[in-house]
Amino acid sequence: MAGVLDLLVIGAGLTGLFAAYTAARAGLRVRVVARGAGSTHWHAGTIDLLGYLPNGQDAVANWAQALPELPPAHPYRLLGVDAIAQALDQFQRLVAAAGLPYVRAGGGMAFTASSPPEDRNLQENDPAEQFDDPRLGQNGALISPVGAARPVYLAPAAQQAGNLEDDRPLLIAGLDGMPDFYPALIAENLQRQGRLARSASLPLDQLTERRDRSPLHLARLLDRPAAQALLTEMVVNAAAPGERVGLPAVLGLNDHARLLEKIDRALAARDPDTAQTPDRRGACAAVFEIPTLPPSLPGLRLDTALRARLDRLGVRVEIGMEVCGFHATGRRIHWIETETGSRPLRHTARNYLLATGGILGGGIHGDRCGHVKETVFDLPLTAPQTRAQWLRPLFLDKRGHPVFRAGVSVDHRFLPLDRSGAPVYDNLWAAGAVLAHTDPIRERSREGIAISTGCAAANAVVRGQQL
């Protein structure tokens, strides 16, 4: 069986890739196959654990004392606090390595672990953290693309500075001429809740001639050191002192820390009286990003930065993979099957584990004639067979829609369960939001459960391949 893979992950989001990672890592052959790139690149880049309970109203402050109010089969009440915090910390390690730090959005900005960054060389391969930090689940406040408050667990450093702990005014600074960011709006919703809030303009003619502003095409100039520096003028002529400046989240691509960190020095250099900038981007930086309507560049950072690490460890990634079929003897599956311009593309592995998203994902699919049904293995789902019961008549229900909650039910080990609650494959794992008993865009848990059930299924198979 030379050459055979231990795990085919089928789903490129962060759940996916994530698993793989994990797998990998622990030295199981892997490969993860996709039709599409995932959700990455839709969301804010942030790592939301959970922002709100299925049925409160409040946002939650501390995920890890919220958990026992959620229901018995959510995700993370099989996990338990202990597997989710690791897997955050190994999570942390991954993206600081890759050089894409994330920093805690609550409780001072420190790390997840006990320890503050400051005081330690965060390294990939160090032993796990022991989580006996009092202030573990503290979620942050951080701003929304339309100015509202987000509640957040795991931030990217670039938008660190625009916690709404910290009380120092704020100047939300847009590009003129740019789509799917309007910064008048975003002061206005801050100052409705109180916030020293005001907007600027800024004139994005001097950056570039071309019509096409796209998030993508800006973030490609402010690569560029000419760009970095008009751009860093602009915004020390447009601040107070005091201020701290929010820009859209399109500065760079690939080299956006360096741009923040000059913007921050600039200031700190036109205004040494009220300076605080510290030698590394801290809870006192002057500039920060706001996540912008998609494509989202924190999230294009995070999927190139996963990515980049997974082709270090030997991982395929293989994008345009549509499953259209699968063989399997009892409980045992031996092969699944991608759409080609020919004929069936076959791909074999020991294991497989499950991560094509929820119902807005494509992982399940529902019909005009009322069925609901996952698209790969068929696997059985908790989900209304009623089409009059998947929505409820309000559009905007605080309770959320009984379709956003299908899902594969597992067991603690993420096998798919049956009706009896037996699994239905020996070889089949599932995680993120394909997983039942959860609405992760309600609860506002969608990056958290992709992480720790990601790494928890592979853990699963890692120890099942140990054997």
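Just so it is clear, the model here is predicted, and its values are computed rather than measured. Residue numbers count along the first chain shown, from 1. Just so we're on the same page, rigid core means the largest C-alpha set that superposes within 1.5 Å between forms. Compared with the form predicted in complex with the partner chain:
The two forms, fitted on the rigid core, differ between these two forms by less than 2 Å at the CA of Ala226.
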The other form holds:
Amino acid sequence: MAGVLDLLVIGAGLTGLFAAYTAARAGLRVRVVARGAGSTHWHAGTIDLLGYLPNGQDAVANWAQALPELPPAHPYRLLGVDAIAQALDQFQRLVAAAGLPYVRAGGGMAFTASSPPEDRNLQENDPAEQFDDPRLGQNGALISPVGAARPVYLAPAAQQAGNLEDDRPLLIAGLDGMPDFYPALIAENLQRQGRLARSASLPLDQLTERRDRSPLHLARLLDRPAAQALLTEMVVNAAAPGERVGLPAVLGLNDHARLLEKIDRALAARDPDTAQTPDRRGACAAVFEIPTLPPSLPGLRLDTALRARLDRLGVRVEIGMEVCGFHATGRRIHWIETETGSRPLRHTARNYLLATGGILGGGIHGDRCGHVKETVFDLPLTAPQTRAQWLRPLFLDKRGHPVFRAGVSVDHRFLPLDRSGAPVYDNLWAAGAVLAHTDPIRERSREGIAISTGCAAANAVVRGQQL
Amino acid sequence: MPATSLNAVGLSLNDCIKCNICTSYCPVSQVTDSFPGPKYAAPQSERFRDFGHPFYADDAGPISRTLAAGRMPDASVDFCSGCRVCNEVCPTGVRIAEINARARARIAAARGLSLRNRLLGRNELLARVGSIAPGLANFLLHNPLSRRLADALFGVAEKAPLPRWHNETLNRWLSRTRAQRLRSQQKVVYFHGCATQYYEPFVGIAAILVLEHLGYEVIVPPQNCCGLPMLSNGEFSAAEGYHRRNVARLIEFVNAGYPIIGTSTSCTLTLKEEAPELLDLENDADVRALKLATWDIFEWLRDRLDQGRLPSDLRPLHQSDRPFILPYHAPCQLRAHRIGKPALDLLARIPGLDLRESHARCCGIAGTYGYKTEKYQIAMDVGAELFDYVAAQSAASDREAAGSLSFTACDSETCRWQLEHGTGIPSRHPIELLAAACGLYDLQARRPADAN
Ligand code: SF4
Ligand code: SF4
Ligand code: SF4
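Now the other one: the form predicted in complex with the partner chain, given that the block above is the form predicted alone.
Zooming out: every chain and molecule, the one shown earlier first.
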């Protein structure tokens, strides 16, 4: 144990892991503790910045331009466009270095990172490219698991060809007997939006005998070359010339890029005449993944990439640890305690970052009597305190539900504030879905909030350490 | 017939948000079609087994009923190895592995237990009988013919890594060396468990040497098996008897304020949590006191370290200047303690040690699981992730033409046997490495350094 930790991050979702990465890369000694695996596991794996404004009906075309329309206390307003773009830039470098490249939805790109591993560190330190891009902030539209248009900012290569600005006809191909993916429904919804789309069902029994097929089992199966060859053949047989094919996002856990490439090449080889013309970014694929119900492979791949990077930076991520207490005097937290099989375990650090998520992630708990609580430090929350005000009568109400906006108010350094507007502690920071004045589910801003606030809070910790 | 009540274990199923993260990580469900995975086997099915019905969660408080009552769990739950990887990753704290353990107990209570499972559950008895004549016992157990017979007659996998009796039990070593043992005002109690007593007394010796080196007198009171093998095979009433006997024997030391320290991660976990929770003994004051007094040895050493009370006279583990590469696997039994990986913090202080942490989920053996004929291959497939990791470390070390891989390290005995079986490389308890770094222990021969 060479000295005390500079930063203990609580929470292992995208917020916590990206914040840990930011701080560790700046040279801080960092550790992550979390009750369980992060909610990255049940998200689509895209980076959504801002899909809808509060009370807005239409999808946001450009989040950078829409920022001024957000309420002044919104985390994005605390940050500003430049800080958000910078955080995204860091994120893109990180995932590219990990072999899981992300670009703007509809940007088009090759399935695999083109650079060999030795170059990856270099790449991670390259100067920023995003700022002079005239299309900064431009959302794309991808296909949701039920066939609706989904406003997305950055997407992994595997999802790029599903871009709805592209007018090539669509074949949505499901796997017969795979629960939780509905090709006919998706195609029907796409037709309703005036797109050329049809569905097909590929026989799954040639691939596996198993009846309970979770996306993950299928993905592991499809990491095998034999299964990849079989699926490629089935897809080629099902697709008509000129069609692009959407498949459930189960195309492999470690090797999905290779399978996508195989299918893409097989389709091009069969129809050399109609083969896709590469666009200016390089490739314009004819096959793509559509996210499924959880467990979400695109989310899992993202989690794996982040964890591998943290491992190399010497950051330990300890999961299965639930915070059960803490000790503070005045405005300083001295330690937190996590629950164990016996006595509580003490963790000491100079700074603490709360990245436990909102109601869904477990950072905020609502009980039957209508009390809403921040689960670790019992921080003051902005929340409707009677149960009747939590929810609107309609589940799918476009305005979202008030309780989901509950959260911790912070200042521009991301220190949680008390009711008088002063920091509750001098060494406690907060980021991600636990923050107030945003409803990431309704806004479609989950990952944007996670990355930008996680990065900002970590940077604030780094600056504090340098003083 | 034992009764269980709806306690925190059963109620926790109501927190399940169906995210399927547990299914993503369950190592068994990944390699076999016989097990549908944690979400399906535990929170989802338990709801229909009466116990977990949300109706029971409300007003009236815990409901007790005999184990066999309620609807019968599907037999596939027997394929859950109990590794608890699911508990670790579940974001809402569902006690999946415990729900499965209770389901197995319900099956065992209703349908009875196979002779094989009864035998595996009583490994202490077997071990004690064998230790009367270790040479003979080793011959009887380990010759190819009896392994084949055991496979055919009882379903004990022919190739699984069964342990060998040591020619001297820990107790006999203790009485033989009584005169050399340290007396001190500072005392700790050592819980050795069956495997250390009969098969690997040298692990206990290493622990005692280190503790004495730090100035503590080590008390080793009479004790019996922690009962875990019975718990995992669903024999709850027998396990309760074992646990109550241990509590009766240890409580006077607990009340005197001595820590109960163990080197077997599964024994200490059973004393801390498994027995109290699964057997519904959490309200028993003595059981609770023992739970709170029990430590994994590295958890306890790390606590000394945090208080600045560990001497730092550690020396390199070997003489040459080549790096000593050590792949370390934190067994799931240790991870289930939720204390992090304390051995890493201590071993990191050994000069020249190139410590490599495996992130493999499980070695596969899971206590008695991998010894069962029908589960042997599953256990080996689960373990492949870890074996491959170890192999990769030695390949890397060859390339650098520097250190070679002479050992792996792991805190749990059955995992070490499985690791050796799967990799062909000898495995050591971290306490053996620490004892060697203190100059007290011969890592190769597994005996005190000054022994001849
Ligand atoms: S205890 Fe292990 S084998 Fe059993 S369900 Fe959980 S992860 Fe799977
Ligand atoms: S990980 Fe936990 S919450 Fe998620 S499905 Fe499994 S038991 Fe339910
Ligand atoms: S034997 Fe080991 S790694 Fe393996 S199941 Fe046990 S604790 Fe897990």
